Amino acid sequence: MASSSRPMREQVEEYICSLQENIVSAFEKVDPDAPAFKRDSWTRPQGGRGLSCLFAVPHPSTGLAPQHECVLEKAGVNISIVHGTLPPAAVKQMRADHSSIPSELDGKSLPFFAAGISLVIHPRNPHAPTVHANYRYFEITEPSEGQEGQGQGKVIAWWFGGGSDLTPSYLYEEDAVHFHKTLKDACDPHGAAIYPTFKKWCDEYFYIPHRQESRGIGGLFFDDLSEEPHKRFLGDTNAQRPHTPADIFAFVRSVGDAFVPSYLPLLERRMHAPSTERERRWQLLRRGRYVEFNLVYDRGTKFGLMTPGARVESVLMSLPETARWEYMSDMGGDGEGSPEGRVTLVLKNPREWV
């Protein structure tokens, strides 16, 4: 299925190892003198491998807290290669969005493989912005004998998904502006309608329905991109994207390589901003935010959680280290009148940022 000799399963788990390499070093020479990102490998016993680097500041408690104030707060940038044996009930609600599975295999468990990059970062400085990102490929295979549930037979399905997004606690609009001029800049060789597509899925998926606000500034969101039609792309529309496994893969890596260009400059020009304790107030409001969606709407965190053998720290990992939820919280909603409330114009009315 891939133009290469080469499985397309190794090109995604090659690149996404390098990726990840690429981005913790990026965040280490930011902080030079923070502690080291803890990178944690695993196994997964019903078949698979992972990489978790996470950074955490110890706390003052245990008397090996640093002795300056570091950039970051908390984050993660995990990778998972894992395969196995989908339920015929997963095979099934696959066959929804593609139909190259073949109906005469409802009620068979199919061999899987899934490999993705996963990323969060929240900084300390209540200036600078939180970002997530995520690219992953998923596949599934004809059973082979022999190789039941290693995914060793012909691939009958395959996708690619992902995003980035940026949760600022106050707007800059010059940082919002770069964070999407960075991405649509590396969508625009792929197809002209991929960035204005996956921005506006990016607003819509973001969304905290009971608050009646997105959870950030938005970015980029896709998920079951193959060669398959695509129902976010319709009429014309569909002839502005890339098809085939070759040219899919390209998209992915490019907009994978954006990531630290697209966000980097942001957090050095914010990272030593002055700040005030109501600052820092406001910044815990917003994680809690960012909690509520994470924990009651997103799709990837539900399913982690739901997924047999998972590992819950990984899952949540996303989580900010600290939040905060105030009974009515008078902050935030005087519109024009003040720094928050105008993040929370923007939070209620999506804007184009390019």
Given for the second form:
2 protein chains.
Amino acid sequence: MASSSRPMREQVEEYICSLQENIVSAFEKVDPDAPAFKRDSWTRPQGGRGLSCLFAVPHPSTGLAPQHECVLEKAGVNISIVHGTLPPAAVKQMRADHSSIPSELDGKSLPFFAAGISLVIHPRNPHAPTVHANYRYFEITEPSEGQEGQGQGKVIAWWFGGGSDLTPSYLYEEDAVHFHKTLKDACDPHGAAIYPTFKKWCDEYFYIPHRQESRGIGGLFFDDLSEEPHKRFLGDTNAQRPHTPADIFAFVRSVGDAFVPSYLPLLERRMHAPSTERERRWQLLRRGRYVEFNLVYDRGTKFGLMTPGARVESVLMSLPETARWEYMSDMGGDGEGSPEGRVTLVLKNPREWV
Amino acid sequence: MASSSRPMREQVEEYICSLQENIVSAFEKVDPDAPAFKRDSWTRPQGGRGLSCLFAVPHPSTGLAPQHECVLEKAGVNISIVHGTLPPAAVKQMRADHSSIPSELDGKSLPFFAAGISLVIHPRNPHAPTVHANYRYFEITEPSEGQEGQGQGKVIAWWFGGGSDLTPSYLYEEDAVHFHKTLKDACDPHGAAIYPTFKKWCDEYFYIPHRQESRGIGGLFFDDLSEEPHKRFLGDTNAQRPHTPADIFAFVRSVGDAFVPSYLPLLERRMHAPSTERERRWQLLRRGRYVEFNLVYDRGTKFGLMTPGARVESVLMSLPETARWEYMSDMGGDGEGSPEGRVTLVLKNPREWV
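Would you mind generating the form predicted together with another copy of the chain now that we have the form predicted on its own?
Every component of the complex follows; first up is the chain already shown.
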């Protein structure tokens, strides 16, 4: 499925490596006196490698805590490029969304390749929103003689997935609009159907049923995007969306490149806002909801925790430094009566921002 | 299945109400200057009632925070007595452990009754352990004319479940021994097989696979205990265990009554221990693991979150006030080299305490 002379897997690997570096250096420039991100490279015994870039503020008890209050509280920008063998059950499950996997392969294990970038940024200031983004490429290949897991065989199926979404503790409408507009502007040149379709998917995905509210104010979410028919576009046969490998990769690069301009201006605008203990308390309660979503519902997290040999520390890097739970909290239930109520209303009734 | 002149459901309701009151007042006496537990009674539109007794320290931002440091940080002692109709899928699932449910009832909805007490105590001091206990009674009855959900029909199946377990941040062997010995002493008069069987079950149940460690240092766990054969005793046909409704209820009362003596002496011993910021940090990291277990694995929590109309605030009352996550924390990985390492070793290798 190489659209240029180079295999897609190589192109994706190169892209996510450079995107990771760009994102990490952008955050390091915002707060030059904070500790640098810790670069932690790893290899997977079953095949592959990764580079985790993590930010944490040393706990006061370590004696290493910085003198100033850091802009970020906890953050991770991780990439992984792995390959291996998918068990028959996983192959069968993937066939539901990828008809290019022939049914003759039922009951067979197949080589896979996966490369992705995944990031979560939890800033310290309660007025600065948490943000998450993830872009990934997946390939299933024919078994190749003597090179099991190296995935040098012919590509049977491939797809891209990903997205980006914003989780504010306090609602600033101009921030929500900027975030969504930047993503929409990155989508639109690649097909008018993309933004509305993936925005809606995002609202549906990042939903916490037991709280009857969304995790945040949305963004984009998509999966299984390839040249095959796609369930999310089925109702609209004229849907404008990319189809070829090159066009889909161009779309993914476009939204990947939009991450920094979608988020950094919001961070810079809010990171030194005055805040109260009450606002900090609300932020930590919201972080509790973030933990609930990620541990109870997030497919990536669940998949990661269930996968033997998965790197748990990377899977759970999305969790905040601190979260708080109160029984029947008195915060957030008063609708328009308070800033906490106002953001809660929006989480219960997702809006169109652009 | 009434063994005395009164139906078991009435006897259980009476018992858990009085146990709740005894437990709450025991904690209130330990720290008389702390705010009282908040009593929050509720009714379930579909049938039933409950009383939640909750302790929380008001956040500093409220201006209501007490002058002294409270012994408890967050605690809940809840009872619920509910009835309703079990959907066919649930009936079918329960038949796996309860052969007294006839297969003719497959595909039918049946009335149920459930009464239980559930509690979690998170003390403030890092040297004082968290504790959890839960005892419950479940009944399935024949549909009764004109009284759907009132459960006045003949009892088709019934069982007790429950247990109690301890989660210390720091290991004090004498505390672990006291806790287990008190439970064992409560079990032994009811059958020599009970403690070893349910202790083992507890170690298996409160396990966090992705961390490869136990949530705590164990206690008792059991379910589906009735006059029917029980899967946990199958290997031992002479297993000494209670069989009749009256004998099983007597065993449950015995371990329920053992809660306060199993735990309160530990709390009193540790609640004023000097502690450092580092120890507080470790306690909050351990609370993070507690959250991971409860949200990812605990059957009661998962069932509660998935049940439409469930009282989410009660389901999640087990979560701590605050939890912390660090990527690749430097605490706890050094084995015998530190107190944090020592408790981690025990969590990875459950011990026999008595």
